[in-house]
Amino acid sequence: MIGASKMGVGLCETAEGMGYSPDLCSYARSDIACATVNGGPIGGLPRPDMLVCCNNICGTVLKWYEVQARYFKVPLFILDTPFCHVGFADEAKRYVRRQLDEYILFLEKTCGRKMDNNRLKEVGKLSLEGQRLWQAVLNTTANRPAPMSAFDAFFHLALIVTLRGTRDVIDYYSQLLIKMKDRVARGKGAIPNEKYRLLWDNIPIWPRTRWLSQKFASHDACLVADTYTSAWCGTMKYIDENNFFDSMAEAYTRIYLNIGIDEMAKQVLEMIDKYQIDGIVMHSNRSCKPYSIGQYDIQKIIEKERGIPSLMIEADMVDERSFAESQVETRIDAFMEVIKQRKGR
């Protein structure tokens, strides 16, 4: 919401000022600066009862949350995950199932009520329905033209991240596949003269999307899929709907982001085949090194593998002095000359 709403670069000033490294992700440092100013679109978060958070995506949030614990002189609890080069052995999966049962130990206490088991499958049971609405969602983009962008499914992201186990996703996604269905019906594009399909690695350069919106569609490039939003709904096959709680120990170790790099390739070259890609656009984020820090070997194996090329932003995701636009519409426009010229235009 910060990166988004233009707010970046203020919050982040402010956490070096308060002698946060610019080096440190820019999500860690809009964060800690806007709880001590009431910061952001919103004018900040409520205070909170405890904190919670999993280094399945990265190593900054331990850092980033035992900060802001102590900032709000409340709880914490880390679930550890072990990162997964290409399985998930069973000492992983009964270290990650142990640390699940601390952690209703910290939630009980911490509420001061005991874990209700009907309430955990409920809430179980609507949020893999979630995931399944979302990921439909996401299949109806395979069609020609796509009825929506990977743009457009940054901001319809935001439910499947936050309100996950509730109804409101389950209405709002089903109204929104038959809203897409729709316009695949009618032959209804996200962009008037869609000719080139391409796929979007990495978070967003939220304070950009507009414009990266705009620049590829005057080339009649739409970006009909992305690594990012699927990576909520990837691990769902992980899941026992009838078994919710243990399964959720693999399902939240294979992320896309725990996974080696063989197998991250492995799930772009999937999804260039699925969705027709013609090109790829990574966004190699200064902030975000676990996402960022393998990009060149997928560049090679999908270079190798399909042939196909690939476009290498350098930007943040918040950030906005790591963006210098006519370099990146240079970048852009060399880009789509390429894959012009691959397809005869």
Contents of the next structure:
Amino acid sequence: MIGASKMGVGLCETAEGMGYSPDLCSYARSDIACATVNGGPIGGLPRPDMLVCCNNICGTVLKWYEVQARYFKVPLFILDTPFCHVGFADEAKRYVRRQLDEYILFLEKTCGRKMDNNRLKEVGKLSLEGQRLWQAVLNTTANRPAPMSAFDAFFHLALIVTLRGTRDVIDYYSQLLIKMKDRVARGKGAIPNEKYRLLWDNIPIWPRTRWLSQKFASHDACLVADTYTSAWCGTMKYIDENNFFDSMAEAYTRIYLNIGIDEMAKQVLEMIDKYQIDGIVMHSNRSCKPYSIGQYDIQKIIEKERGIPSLMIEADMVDERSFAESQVETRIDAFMEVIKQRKGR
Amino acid sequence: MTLLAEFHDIACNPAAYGKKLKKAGNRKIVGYFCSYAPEELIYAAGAHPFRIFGTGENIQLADAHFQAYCCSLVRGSLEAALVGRFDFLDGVVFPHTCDSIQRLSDIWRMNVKGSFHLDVVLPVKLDTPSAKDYMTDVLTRCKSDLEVKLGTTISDENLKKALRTYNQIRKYIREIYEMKSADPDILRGADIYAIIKASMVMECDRLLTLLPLVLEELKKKNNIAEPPEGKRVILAGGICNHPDIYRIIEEAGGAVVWDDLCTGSRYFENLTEESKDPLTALALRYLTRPVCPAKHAGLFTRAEYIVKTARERNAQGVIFLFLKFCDPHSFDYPYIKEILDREGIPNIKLEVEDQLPSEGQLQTRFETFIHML
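Show the other one: the form predicted in complex with the partner chain, since we just had the form predicted on its own.
Every chain and every other molecule in the complex is listed next, the one we just looked at coming first.
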């Protein structure tokens, strides 16, 4: 929200004034600063009673939450999900599963009440249903023209991120799915004249999504899918609907960013086929090392396996100081020229 | 001290030493990253553990894999591997630490051929019962993986011998640190740097011969009573690959009397309990040792440790030495600084890439800092 409302630079600078290096993650920098000045688009978040974090996306989350736990002086629970370079080892599975028990103890102690296991099952079912619906929404973009773009997905994503496990997610995505199916039936595309279909990789450049979407649309290019929004429903295959609690250990551990680069490349290749992709736009995001380091290798794998071109945009998800508009524009234009030539216009 | 020449030679060019060792053909050589790599297991398997450092060369090949915002350790070590400087390695062990090393491991596995690859996915949390059991499980798996990759079995007897060997080496190095701390003039900072860096790549037998000789020499020197002159400082951070830093600090009127570095005291602090089950004992050492900021052992553990070390070592100041783009250290810096300030311990931060800033600039910074102490 801070990034999208273009409040990132100010908050990042505040964090830098507090001693945090400008090379650190801009989500972390802006949140750390936001807490101290009640800043951002909604004037800061309510003061927490406890903090919970999971390092399945990065080691930064751990450091960031340590900072916040010291700041707010509240208990911190860390769900430690061992990285899966080439697979999910049995001992890692046991470790994560045991931490879920420790997590419940933490919650019971901090909240002062017992876990309601029936409620847990219900939330698990709602969570899985929400993920299924979100995936179904994303699947509609396999149609030509795509009824929505990745830029729309960046927006609608908010619910699966913040309200997963509630009825609201299901209601919202059910409606959205009906709307998208209707657009498909009517042949209505996200952009007026979809000729080229692109895949976005990495976290959005939040303050520049509108500019980017218009830029690509001006080339009749639609970013029809992305590796980011699909990460919230990417591990459904590990979830057992009737045993959500036990299976969530695996689902949380094997998410997109917690796997090896070659495994990520495999998933990108699947998306290329599924969404009939003509080219990849990679955001080399200086804030996010787990997502960005390895992109060069994924790029090479894609070029070798599918022979499609890719564009690397050097930027940052929140900190606009790392966005060089004219340079990005030139590169997008050149990249689109290549795509157009390959597609024979 | 002529004894030190060997350490300096090896610390200057570890890869040349590795190559020579390979030529001698006695053992397989297994490279490793970071101070959480279970060297004891590699040694017990009859192989030689060899710590990998960046080699400071021009980055060319690694640029095809790493963006500019990756630290010099990951870029430099991959570059060295890609140009074939580590061809003598039979395998490489990657303990899980930070996001950058995590991805370096993937990239290495996919691009560096000719040696086996082993990930040791350690817990990130170190202070819970489940993490303790998982740490032991991971080391158990690492042991059996090494057995397969090296085509051998690790007997309990060999493992216990490895624990004893490494304990002895760590005791010696710690004793050298202690002597330097008691009398900073006894040894140049660059010497202690060379000793510890070389120790991470040298053969254990050779270390067990050389280190006691170094100690003996130091004890002789110790009798010369002249009050030490330098202001006492502690170096804290990740990896130090710059022997010049010590000299520049000394020339500015300081003396490094202890450190909290991955290529320093974190390598030798805490011994492995020899009476316990070896794998449990190794796990316990990692859980209780001074912690790397990529791991979690409490919210204030690192600051408390640095304050305690500064007090114990009578240090007048702390110099933070970070690699640029090192996230874990950069996140910890503001709160540790705040606590040091509150405790009245002066401190400065120096962020370095593969090359140091100009010497004049460093001199001025260190002089200003040290004069203030």
